[in-house]
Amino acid sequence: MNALTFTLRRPPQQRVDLALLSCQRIAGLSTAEINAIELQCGKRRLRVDELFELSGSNNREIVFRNSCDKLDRIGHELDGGEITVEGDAGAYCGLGMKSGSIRVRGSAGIFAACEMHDGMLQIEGAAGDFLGGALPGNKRGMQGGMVIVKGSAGDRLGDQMRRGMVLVEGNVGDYCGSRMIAGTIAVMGTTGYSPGYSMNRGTLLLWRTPKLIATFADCGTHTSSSFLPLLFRSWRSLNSRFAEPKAAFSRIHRYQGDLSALGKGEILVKS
């Protein structure tokens, strides 16, 4: 059975949002029925068809081809089955996602994985501010799952983060990990102003050493000899150079923080 393809006839002039496209949405419709849904595009409504050209028919499995960067909240609330973007992911990617997993082939907008609860959503572009984070007047942003970026991420990734993590092969922006709540979030790159800003809980693995602000602790230089290990361990099967055994590392230099905060988060720091 061939996966269903949406694919974009012509990018739009106005943002499209595709929250009515999810897996578990249009299970059981037909065709002519996923034809007729009408998408939010701008001031107007407009058909699926008048959109997409609709190819296949296994709906637990959706491709969107010739995606742009205007097609908003691809796998909103996804609860199950496959997602892959060819192309560019709007703002939005993956919000409150539930379980399965949606690939972005390449770049994804602004609050993507935003209070994703489960699944694995994987960029292999770049993704935008508020990674990981939570909707504008909410307090928990990412909530479990897992999240791979292979380019780079923006500001506030992990903003208010409770569960889950995030592996950023790139540079990410400032505040990375500001008013976390838990969770781990590793970045191979550099990290911008700040990292850890406010966090109360949870863990920062950096490849590279930040500059931090002066409500952390240094802890000094230690070995880890179990907890890293069984981490880098776990991530032996991701499709990522996080799954490479010279990522891996066991000794590392920590500081605890925030201190302003409640003060029981850390960053540790390859050494």
Second form
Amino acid sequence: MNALTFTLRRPPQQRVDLALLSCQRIAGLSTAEINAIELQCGKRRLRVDELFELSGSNNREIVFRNSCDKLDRIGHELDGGEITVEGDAGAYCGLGMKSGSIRVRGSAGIFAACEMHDGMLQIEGAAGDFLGGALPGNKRGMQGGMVIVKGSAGDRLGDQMRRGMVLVEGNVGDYCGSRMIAGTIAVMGTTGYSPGYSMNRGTLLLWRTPKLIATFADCGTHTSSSFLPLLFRSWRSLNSRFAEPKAAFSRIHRYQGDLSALGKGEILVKS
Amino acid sequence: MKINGVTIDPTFAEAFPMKATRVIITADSPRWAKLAASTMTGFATSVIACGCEAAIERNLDPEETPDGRHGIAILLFAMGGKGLAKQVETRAGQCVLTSSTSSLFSGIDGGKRIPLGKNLRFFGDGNQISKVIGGKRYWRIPVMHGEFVVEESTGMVDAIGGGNFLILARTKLQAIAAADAAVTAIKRLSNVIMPFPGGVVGSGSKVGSKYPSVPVSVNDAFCPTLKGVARHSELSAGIECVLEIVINGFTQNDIEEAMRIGIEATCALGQENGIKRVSAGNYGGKLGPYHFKLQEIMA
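Starting from the form predicted on its own shown above, please give the structure in the form predicted together with the partner chain.
Zooming out: every chain and molecule, the one shown earlier first.
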């Protein structure tokens, strides 16, 4: 069976909510039934076939072709299956994802992987603010799974993140790991202002020396001969620069904080 | 049955169900991995008094270990799950945590989970860090050498203990040579250990004794110096030394294969090197549900 392919006829003028097109939502539906699903587009409701040309029939493998940054909530609460976005994804991509995988060939908007539970989200371009974070007003961000960003990511990456891993090959914005509860964020590029701001637990693994706020304690350098090799080996099968042996290191400078919060988090900087 | 002039007795080894686990110790150097492994498997020859039976299964190349360092796989066996869990935790804490540069991982993914670092983490006094990597939880415990990494739990599986065979030789030196050959051959196998010193039991036992407080005593039937007075001596005049190879393994197949390889190595020395017979220890088939019949294994 070929992948179920939604080819966008033309970029919509308003934002479109694609939460209803996750694999588990359309499982068992015929092509006609899928075409008849009504999607919220601005204040209007549009049938799927008004927006997309549909082909293929494998509901466990979905492709959004000609995608653009107005397509929100792709892979909403995805629970198994694969989604490929050929182009950009809008906001909330992978929101509340439970399992399966999403691959965005372009960039993703704000709140990608927000409150994600498990699975894999791979973004080949850049990611917006609050990647892996919590929805406004909620207290728990990403709670499991893996996010890989090949480009850069915005501010507040991993805000209130609880578990899981976010790997960013490029740069990240301000307050990376803010209010982090636990989990791991690795950044190969630069970090903006105040990484780890108000983090309780969790690990920021950085390739470049950050500008730290005063509430992180300098714990000096050491060689992590077991933990970091274990971590890097777990990334070996990824389609990412993080998988390359030359990316791995074990000599680190450790900072613990944020001491103005619980203070059990850590920033490990390649040394 | 005779192999290379060595008589294979028409008897069987009697073995028992046990619980077992495999753990992997890694360290910055092979020497330190070996030191930690030797300490963890110390005083673990027999459940009669040691609490568990444990030994090194094999050395692991860096590519085979979770953290890419030199490693050693250890198997631990006990009569029940609770006993095994207690032994694993105690030995992990006192022998591996204390060993410089060491880390400790589970060597079995399946099975019922028993604590490995789950309680050991409290040594970190609140500074321990949990990490879930690849679906497994690890604890990073700050220690004076840096950081002790330990997996939260290890898998416990059903296993078998007490597979064995006896080497009956003309002299002590000849018996030792055969036992060493057998142990060397069996050590190439996975999933089995020989928990006694050097893999060899020099003082095989029978259940019970004339003293009510002594649960096991000398296996007089195979004791050369008692051949004239033992009630049912199994030894003829030309046999001056008997050594026992005890094998614990995960499955019947594992033990059968180990016994076959070990007996083959023993028999390869042949009658001309003083190896007279190969026999086995049993309790008449009344105590252990697993019977490893020597002649069937060697057929």
